[in-house]
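Shown here is one chain on its own, the form predicted on its own, set out as structure tokens.
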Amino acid sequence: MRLSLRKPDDWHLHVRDGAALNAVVRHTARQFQRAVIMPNLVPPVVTVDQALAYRERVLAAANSGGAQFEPLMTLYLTEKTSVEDIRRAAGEATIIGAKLYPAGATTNSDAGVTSLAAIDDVLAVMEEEQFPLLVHGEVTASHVDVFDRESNFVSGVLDPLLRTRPMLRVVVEHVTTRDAVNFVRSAGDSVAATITPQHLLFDRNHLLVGGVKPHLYCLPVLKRASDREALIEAATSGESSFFLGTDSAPHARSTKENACGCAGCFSAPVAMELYAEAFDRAGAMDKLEAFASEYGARFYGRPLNTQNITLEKSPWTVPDVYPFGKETIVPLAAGETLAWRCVDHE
């Protein structure tokens, strides 16, 4: 059985810099028409000539081998940021929009925002020149439990922000819960919300239950049982303010295998075999193509691709690891068989 696809896009993506962007990168070229490029680097990626040096390293590594892929960049949101910088990125259109990381909330967010009234001349000025915010939403404060990092930053802080800003544009990266979920569908045309794969077909049982799974571990972490089910349902439910973002977020092996190992899945070379496997699982493989390669593109007001992939239902192993600088880098679903093959991108 085949399945042929408009070419998707990946709405939310790590690719690191030097010898892991060129380790890693590649893998979402073969697969995806453009991505979202996060700024969360050290130092991070502050301002737009930063931005834009950045996104001449990602071009150079993703089409040495003659691909077309086309990276989105964003600006890393400080205390510091100025309006001047956000109206001049709001002018460019290789960047697509600003990411708020609440300071301490996941990997090399340390520079982030620690209050939003801390910004709030800046998203005035994204508000009005309806450039995106894109959010890591989780709380960092050390009393919140980390299964109710989310939720809590849902109702105390977005919920909020957005009754201040109503014209706001957001997204809500990885959502993790139901009430989440629930959120971004009671919020507007103006939020949406990007699913990751880990977060379709593993919750926090797969990651704990036999023994602590490093390569799960991702922040925000994997939830409930009830949350995953949410989430699936709010994916191949045909709801536009629901599309694809991997979240894909490389880390060595040695540092994802030790006492205390780095947050993150790095699905970028399985992403949508991935996918295919979730939305075959709830037998909705007619959504998948609106999820993958439509409704985001037409929330950031992108031109739908022209190109298509394939997927094939064949069954295969995913590889145990693949290079990785001078390491080695352990995929999503490692070892494991699945049922879904893209067969255009090898």
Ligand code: NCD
Contents of the next structure:
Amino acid sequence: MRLSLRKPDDWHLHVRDGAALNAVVRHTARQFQRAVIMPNLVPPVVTVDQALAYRERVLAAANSGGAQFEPLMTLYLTEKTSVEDIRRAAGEATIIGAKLYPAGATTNSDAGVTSLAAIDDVLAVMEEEQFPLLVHGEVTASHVDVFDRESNFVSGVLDPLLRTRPMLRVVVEHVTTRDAVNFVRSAGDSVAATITPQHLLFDRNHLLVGGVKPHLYCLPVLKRASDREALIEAATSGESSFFLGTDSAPHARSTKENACGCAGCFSAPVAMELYAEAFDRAGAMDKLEAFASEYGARFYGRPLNTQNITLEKSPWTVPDVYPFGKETIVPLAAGETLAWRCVDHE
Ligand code: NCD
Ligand code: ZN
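Given the form predicted on its own above, what does the protein look like in the form predicted together with the named molecule?
Entire complex below, previous chain first.
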């Protein structure tokens, strides 16, 4: 069986820099027309000039083989981010928003924001310019249980923020809980959420029962089965506020299979295959195209892609590893048999 879809976009992606960038970005360019490139490099991508320079590096790495991939850049918000840079970014077609990392929440977030009050002038300009705020929605206080960090962020940070700044456009990135899904539903058209393949396919039992699986460890961490059900229901509901964002976050195998393993699932080589798996299991293949290829573009005010990709229902086995500079990298679902595959360049 074959299914032709409008070419999708990945509205949340990490591609790193240097040799890692060269190793991973082609996987995304194979399936996706555009991707929102996360700014959590070391050092982070803070200014417009840095974002535009990073964009050139991503373009060079992605399109050396003739692909037509379009990176959409983000600025990393710090407590030193200037109002002028935000106004300038809002006028750049290739910069799509600014990313809020609560300091300490995840990989390379040390330069992030400790309190929203510290960036209130920037948030005011983002609201005025209708320049989207992309949020990593987890509180970081050490006493808050890691499984509660997203829910606490939604009720304790996001809800008050949107009461103060009701016109702010917000994408709650990689939602993982029923609480976050309910919040996005209740919040109106200016608030949306991305959903990853791992949060649609796995819960914390997959991560922890029968031995810890480092390649399923990401942040926000996988939650309960009931949360996963809420995510599947949201993704397949046909509601335009939920759209595709893989959060593919490459880390070398040696840094994942480690006494202090890094957070992040590398899903880029199998992204559409995994979403197809999740939608097919939910009996909702007819909802995949809008989730993957329409709602994100609509939220960000971008044209729909005009090319197509083809998904084919023919079982295949995900490779155990891919090259990653001088190292290797383990993809999400390594060694597993998937029902769907994405047929190249049609
Ligand atoms: C991301 C990374 O490695 O950059 N890791 C992850 O677990 N998702 C950062 C992030 O998006 O939180
Ligand atoms: Zn991410």
